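Single chain ahead, by itself, as structure tokens, in the form predicted on its own.
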Amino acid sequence: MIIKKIRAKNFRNISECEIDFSPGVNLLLGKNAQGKTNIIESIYIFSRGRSFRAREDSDLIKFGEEGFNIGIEYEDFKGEGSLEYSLYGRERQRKKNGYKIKRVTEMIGSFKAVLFYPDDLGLVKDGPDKRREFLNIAASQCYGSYMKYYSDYKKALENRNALLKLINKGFFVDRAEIESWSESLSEYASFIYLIRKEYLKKLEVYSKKIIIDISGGREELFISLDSDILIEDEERNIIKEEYKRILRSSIDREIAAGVTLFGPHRDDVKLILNGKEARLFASQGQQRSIVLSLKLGEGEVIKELCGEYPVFLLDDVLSELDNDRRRYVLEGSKNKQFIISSCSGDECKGFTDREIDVEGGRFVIKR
């Protein structure tokens, strides 16, 4: 998978820019704060849904501007295809191939992308949140079903926490509308735990390929699930059942803190390294190899379930690794697009295809 173009106005600095990108790999050269970065964060909307750095679309809006507007052209094994997504006051609108979509879950999976950014490099020490959110974005591109489960999930975790929180503070809930919210929360939840086990038992075999590869042999990574289901099966009602179990147990827990306390929403990435938990014993450096390991390793997932690589975006992230792991992020390029925002060409020389000038949201190909 390729994008071929993008196009953006209004959107953060940018007025208006049409840029067209290299198959190979892209170099978006620029000062800090000049639009690199607004780019890449274009582009990973059509993957994510969303952005990866603003709380509301509002803020996307260039200053003074009632809206903006963004779209993409980009080819798969399947052909040329397009989407564009634009906000004006309150009015959405995404569109696919020209056709209006109504929901963001029709447009995520369309175009896949991998996106590794400096606040990436906080997966491995950062709490279970920061892994939960990479675990969710890096499976909705490869199994369709999984937001809409996902989604499911959260609008149920929602209705049920509000009834806890009445009965917490006195009211009189009857416990039957809790067990039909218990009920609906372990259907998805059972969906979820499936899709999430069998992605990182895919995830784990590449990762610990490429970690042993940037490391010399020195380094072995293990990566499993650490949810609440601790029998071995993968029968969906067997786990389904379990799931009413836990949650029937934990009911006057639950009550007491007026909240869920059991759940995919309270799963984590476990990470063991050399025999140790990543989180508490792995060094900076060993850090940056499980993080890079976990980044590439989601790009070779998406190759095997998808049929073909996905966009890589890194953005700002070569001056963080040293020349080891570079030359071996820049060596992985081939047969591959990359997109790389920099404020040094050194970082990458010999390896570029296009080089892109950024300044003051203005983009001139250079080459």
Ligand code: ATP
The other form holds:
Amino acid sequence: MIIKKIRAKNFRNISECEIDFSPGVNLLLGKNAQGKTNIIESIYIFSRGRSFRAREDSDLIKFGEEGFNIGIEYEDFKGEGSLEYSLYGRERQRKKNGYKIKRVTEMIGSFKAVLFYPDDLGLVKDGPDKRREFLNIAASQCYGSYMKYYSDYKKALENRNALLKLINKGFFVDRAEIESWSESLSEYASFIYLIRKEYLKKLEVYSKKIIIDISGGREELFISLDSDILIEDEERNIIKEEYKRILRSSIDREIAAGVTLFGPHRDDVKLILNGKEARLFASQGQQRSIVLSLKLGEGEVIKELCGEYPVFLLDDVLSELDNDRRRYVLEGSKNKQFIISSCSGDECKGFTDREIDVEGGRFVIKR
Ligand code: ATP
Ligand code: MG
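The form predicted in complex with the ligand is what I need now, so please give it after the form predicted on its own.
Everything in the complex follows now, all chains and molecules, and the chain you saw is the first one.
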């Protein structure tokens, strides 16, 4: 799929802009603090449902303005489409092909993009929440129902935690109420668990191959879900019963802690490189290779499950990669749309189809 055009008004430092993209490699070229990441951020909102770096949407409104609106035109194998998103005061509006849509999930399912930005380089070493977030975003692009299960799970989790906290503080709570939340939690957890397992199995196939390519066959990567489920079974009811059993048997510990200690909200993604846990033993270069393989792999899984590549958004990461890895990424850009941001452009010389100068929130196509 490709993005053909973006329009933005009063979004971050952009007063008004309209940019036409090439279906190939697009380079956003500009000095620091000119608006390169801002435009990538605006595009990615259509894929993720919200910004990858703002605390809240109101942070996206240009300082001193009332609101913002952004819109994209894209093309996929089904044809052309458009998405719009705006926020004025408390009024939020999402539109698809000119018609209002209620749910953010309708937007997420329509436009698919993979973002790779400098913060991702911490995916291997940082805490599990970062890998969980990666997994949630990646899975929600491929499995339409995932986000719904996940948000239902989180709501049930909040309710169960509130009850645990009350008991912890000495209040009376009917245990049947806790049981009922454990039931819902286990139901959603079983769906989330199975989707995550399946997703990572697919991702492993591609990421493994990418690591082999980058390292000349020296590195071997295994990816798996690190969860509370220790039985090997793919029957959803059995997984659900297992979650129920775990919650039942750990209720005293959970009351003492005042929170739910087990479930998908505590999962991690296990990355094993050459037989050793990457989080603990991978070198800087190896970590970069793993992250690169996860990001490019994310794109391959979307291609496998949805029938076409997503748009690749590379925000300032090429300069963080060494020559070999950078070449690998750029040579893989055939049949894919890339939107790359850079301060110098040196790192992708000879590979770009369109160059866009970025200065003070304005965008001018140079080539
Ligand atoms: P770098 O190369 O350093 O990453 P960049 O071109 O990616 O730079 P952006 O992150 O896009 O820079 O930010 C451009 C400018 O937008 C920054 O000066 C930032 O302070 C400004 N900015 C951020 N939020 C808003 C806002 N809500 N209103 C106005 N300006 C904003
Ligand atoms: Mg930037």
